[in-house]
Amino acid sequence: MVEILDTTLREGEQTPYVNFTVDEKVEIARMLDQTGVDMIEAGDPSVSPNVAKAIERIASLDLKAEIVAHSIASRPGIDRAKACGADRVAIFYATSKIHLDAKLHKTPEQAIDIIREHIAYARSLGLKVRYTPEDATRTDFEFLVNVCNAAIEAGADRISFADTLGIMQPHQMEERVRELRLKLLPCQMDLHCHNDYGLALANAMAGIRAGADCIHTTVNGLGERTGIPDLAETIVAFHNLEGVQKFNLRPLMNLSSYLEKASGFLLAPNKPITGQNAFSHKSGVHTNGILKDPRTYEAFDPAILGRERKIVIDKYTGRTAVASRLDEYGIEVSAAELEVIVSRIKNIGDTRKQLFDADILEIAEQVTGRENDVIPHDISAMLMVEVESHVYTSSVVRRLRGFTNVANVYEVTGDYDISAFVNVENVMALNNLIEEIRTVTGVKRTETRMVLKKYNGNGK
């Protein structure tokens, strides 16, 4: 059965401009160990002191997660790994001839007296060890099968096969791990894909077909230039499509919020899985058939990770969403009413990038001539801002000052930057203005906070 090893604390922290605290980490880590993964890769020790902080802080937590720490073949890198109280050390020594030749410096006879003195090393401390070959499918296969055999005899009990530059398609990577598990000593193997091509995964289940056991990944695919498998990805895949049910799926969105936050890097809506639009419907002929049988065009039901399925009122929306939509609010119309109100819809949507419910309850109001109590009027506001670290926050302030429903401005401290007191008729005007401010240069993101109670001051 398929094993996985999550490298978001060492891989993903690679991911250009990310960068973890040590209670990040180990809270990443205690939500990764909720998830079922086999291994967790905490880092390499000799990058810095808080790298090595966390991994012995991780270590110390008694997971059920094997704890995984990195190193070069050098023996203070494998004592570092050793005194951080991990279970394994992952050593990695290249072995294609562009890294021997331009890196390294090296024969291929050196570099295999190199792995095999430091794997032993690392043995002798009483370290279980996995050796990657680095850049693995661009090494001489034959010379690949002598240094992978060199490292199993002695100590390695794990070879991790490494497509350093994503370049494999699934049907050579799963050649090339049969053809390499009938060559090799008795060992486990691992698959480390990158993503560069947008194959990983596909690779990656592929050379677990082949007989490989274990897959390398990261929370929302972090990790250097285009990143490796996406754990959230890979964990559903299995499940659904391969039957292998040891992993929980519940926490996976929980995590990959968390390393939103964390990370700084926002997922793409249409990401699988974890993105905001992976169980959104949109088209009048989806909405139809979502709204008979989900089976029709949902893969999986989102209800196993947690999450609700979506249904997009716009344009391309037909008259069955937007009846579903008014029921939901407990509002009747007529089918004369009804096409009327979908007309609209379609003309407003050609003019507008998003509809939000209370537009599609104003429009409703508008037809029917019946007033209900489910949108608010006279509504004031709170709305946060954070600023673009490029930009000065006193140019963004500026430009919020010309709006006519923007009554105060205030630059504060905090997670966010400006703090801005709005004065508006109702929800559909609210929800314009919102997204007329997050069209203006250099902000980031915005959060609202409805005014449910206002007092005076002095007491009244």
The other form holds:
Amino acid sequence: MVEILDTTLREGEQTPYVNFTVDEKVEIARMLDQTGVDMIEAGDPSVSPNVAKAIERIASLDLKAEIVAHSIASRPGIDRAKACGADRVAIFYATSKIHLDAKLHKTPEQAIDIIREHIAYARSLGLKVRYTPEDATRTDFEFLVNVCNAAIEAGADRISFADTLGIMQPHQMEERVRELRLKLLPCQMDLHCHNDYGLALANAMAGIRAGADCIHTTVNGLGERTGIPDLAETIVAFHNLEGVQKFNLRPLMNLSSYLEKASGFLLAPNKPITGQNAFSHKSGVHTNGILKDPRTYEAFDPAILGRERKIVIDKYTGRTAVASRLDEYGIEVSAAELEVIVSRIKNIGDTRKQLFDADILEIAEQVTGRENDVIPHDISAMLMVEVESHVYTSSVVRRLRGFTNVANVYEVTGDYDISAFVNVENVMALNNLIEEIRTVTGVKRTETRMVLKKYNGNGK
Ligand code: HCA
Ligand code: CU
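In place of the form predicted alone, the structure of the form predicted together with 3-hydroxy-3-carboxy-adipic acid is requested.
Up next: the whole complex, starting with the chain shown before.
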């Protein structure tokens, strides 16, 4: 049965410009544990005192997952891993010719000695040991086998086959892992696949098929450069495609949102599984199919993640989708009225990027002449922002305009300096957006006013 080691707290924190606080790390570890991942790689304690403190706190939580500390091959590093209370130390030492020559200045023989010695040392402290031949996929294969077997003999019970540069293809991964399985002494085998060509998860799945045990992931696919496999994609792929039931899917969305906030790295809307559009449908043909039977255009039911499908209404939309949206609000329209509403939507022009329910309700009102007494599920809000006195208001405005959900921004007089109109899908999205805006440099205070009903002026 496949295992997952999540390394959001180690590899994930190596994402450019991402740093977590100790409290955030503890929270992330707790949430990770709820998903049922087998191991949590909590950091390399030699990086900074705060990284060490976070590992120590996480190790003291008594989580179900094994807690792993990462370390270079150095005795003080291994001592720190021990002092943190980690169950296991993951010692990495590069094995490719280019890393040995250019970075470590060691011969292959010296490398083997160093690796053996440090693994034996860690074992003497009572730590379990994983050994990672960094850049394994560019390492001479015979040498790789020798190093790994030396590591296993010295006491490592796990080897991490690291595709540090993400250069593998699935068929190559399958061949190499199969070959390693034949030539390595008994051990657990991890796969650490980087995503430089977007093949990380495909490579990892191919490696598991060939006999490896464990996939390394991060939440939202964070990591050096383009990261490693995303935890949610990995769990859902194994759950749905390979029938692996051992992981809990429910915390995945919250984890992903929490990580967006904690890392400041926002997901692309088209990101699989957790992205905003993962279960949205747009064209008339698709929405029509979905409304008749969601299996027509959904790879799986979003409810397994606690998510809902969404029908996007705009110029691509047909009658069925508009009627169904109005029906959701209990608004009845005649066939003739529906025809006019759809044609107005289609003619709204290309300047509007997104239609919200408030707009659709408004169009329905205009066409039918009947007032609807309903509050749209998606939300418009007016956000008032006070700016720190030493900061230029216009610099904050510039940042606010960078948020896709911010529609109009005004510099204003009065208690607040800026007023901005925002459009979001739901209250959770509004909360997230406000929290992000609060982290913008120069923002001192915000106040949010939710729009209950919109009216147009005479000019429109
Ligand atoms: C790095 C090290 C590592 C280690 C992977 C592992 C890699 O280069 O930062 O210990 O399994 O990608 O090789 O993340
Ligand atoms: Cu890595």
